[in-house]
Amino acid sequence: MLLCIKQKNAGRNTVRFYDPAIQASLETHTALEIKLRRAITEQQFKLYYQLQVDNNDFILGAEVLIRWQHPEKGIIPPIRFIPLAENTGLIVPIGQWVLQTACLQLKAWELSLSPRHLVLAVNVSAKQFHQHDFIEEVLTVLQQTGADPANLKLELTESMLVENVEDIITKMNILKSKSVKFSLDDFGTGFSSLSYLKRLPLDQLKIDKSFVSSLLSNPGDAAIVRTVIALGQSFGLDVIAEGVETEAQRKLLAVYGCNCYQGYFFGKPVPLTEFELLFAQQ
């Protein structure tokens, strides 16, 4: 419902409209942003770990996924705050915290008897990656934590490739020379050129879960999955399918030549202690 308001101080014959719904949305947005800034200051975040396995169900590592552990509201999922963090630029300090925490965990595992081989995949936002000092940030974190760069995998989204591709390739090559791994996330959902794909120093392609979920029922999605796997093989890359939820999906992916998997069929995202228990049981 729009309210019509006539303001004398705005000039003669001036009418302005007020929408209570928009005002309420703005107030909610502002309140959430204030809470998010406080969460960054007070370190209210927590990392969850989702298994990544090979064809033999051997645990290769995990993708780290952030959760907001609000002192009053409990766990707040990323869908609630990541878009806001992206829009406000707060994704940069949040991403820095995730990177630092993941590398500290890698070092902790290196110092224990096991699982020192595990690779952690860390999502990097476009805003974070395009920061002028991103390379220095990653190398500094690795140096300060003592984590093995070969156990760190940075996940970039295909949508990042629509601009500043040359800068992206340069940064990737520098970090790749230090043994950092790269995975291209959500592959198949964007419009990146195959010529760019050939030049990117990637280690892995990640099949988007939207294709995996309809793999058995949609011939078009099945064709995309087969194509992505064939592309990965032709470029000498690992291919991981995310969102695997059934044994039938996993078996068909294996038939197509996929060699890595992630999804609820193998394990949901869990806190560190539960993830380490899963590894111990293996």
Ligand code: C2E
Contents of the next structure:
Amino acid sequence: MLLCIKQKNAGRNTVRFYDPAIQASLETHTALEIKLRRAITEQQFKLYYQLQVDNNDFILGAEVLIRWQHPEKGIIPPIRFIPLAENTGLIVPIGQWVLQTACLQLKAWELSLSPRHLVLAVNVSAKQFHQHDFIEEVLTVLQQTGADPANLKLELTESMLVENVEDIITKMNILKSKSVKFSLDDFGTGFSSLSYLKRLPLDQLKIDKSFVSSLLSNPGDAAIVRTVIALGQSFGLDVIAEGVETEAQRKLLAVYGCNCYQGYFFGKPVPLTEFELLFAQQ
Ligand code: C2E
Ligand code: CA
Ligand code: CA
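So the form predicted on its own is up there; where is the form predicted in complex with the ligand?
Starting with the chain above, the whole complex follows.
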């Protein structure tokens, strides 16, 4: 519904149009943004850890997934605040907190679990990666925490590769030269050009969970999965399937040549203490 409002102080012949639905949505966004800013200063975030395993169920590490621990509303999933954080730029301080927390944890494991090295995968949003000081930020966090860069895997999404690809390649090469790893998330959902893919210093392709979920029911998606695995193999990359929920999916993925897995079949994202219990049981 569009309301037509005459404003007293806006001049004699001025009318303004006002849509209550848009106004309500703006107010909700503004309220959420204020709460999100407070969440950053009051450190209301928490990392959950989701197992990543190889073909023998050996735990290779985890992907860290952020949760907002709201004082009244409880745990809020990232889908409810990451898009707003990206639009407002708040993803930059949030992403920095995630990176710092993950690297502190890597260092703690390096000290206590040696010689087993767990790798942590950290999601990096496009806005964060395109910050002019992103490289400096990552290197500073690694230096300050003392975490081994080889145990840090940055997940970039395929959708990031639509602009500034040269800049992305340059930044990736700098971090790669320090041993940081890279995984290309949500692979298959975007339109990456094969010639760019060849130039990206990647370690891993991550098959999007939408293809995994319909692997057994949709021959088209099964063909995409097989193609991504073959592509990864021909580029000498690891291929991880995300969203693996059943044994049948996992078996078929293995037949196709997949070598890493993540999904509810192996474990849901859990807080640190639960993750460490899973690890200790192995
Ligand atoms: P993503 O990076 O694609 O993460 C995978 C999502 O799939 C996670 O949702 C995970 O909980 C979920 N998942 C894992 N296994 C299964 C499964 O077997 N079945 C199903 N149905 N889902 C599964 P989550 O934790 O809600 O995260 C959603 C998205 O939020 C992430 O998608 C990522 O894009 C974003 N996100 C999460 N943490 C961060 C972060 O620290 N930084 C940034 N920039 N984005 C983040
Ligand atoms: Ca991810
Ligand atoms: Ca994904």
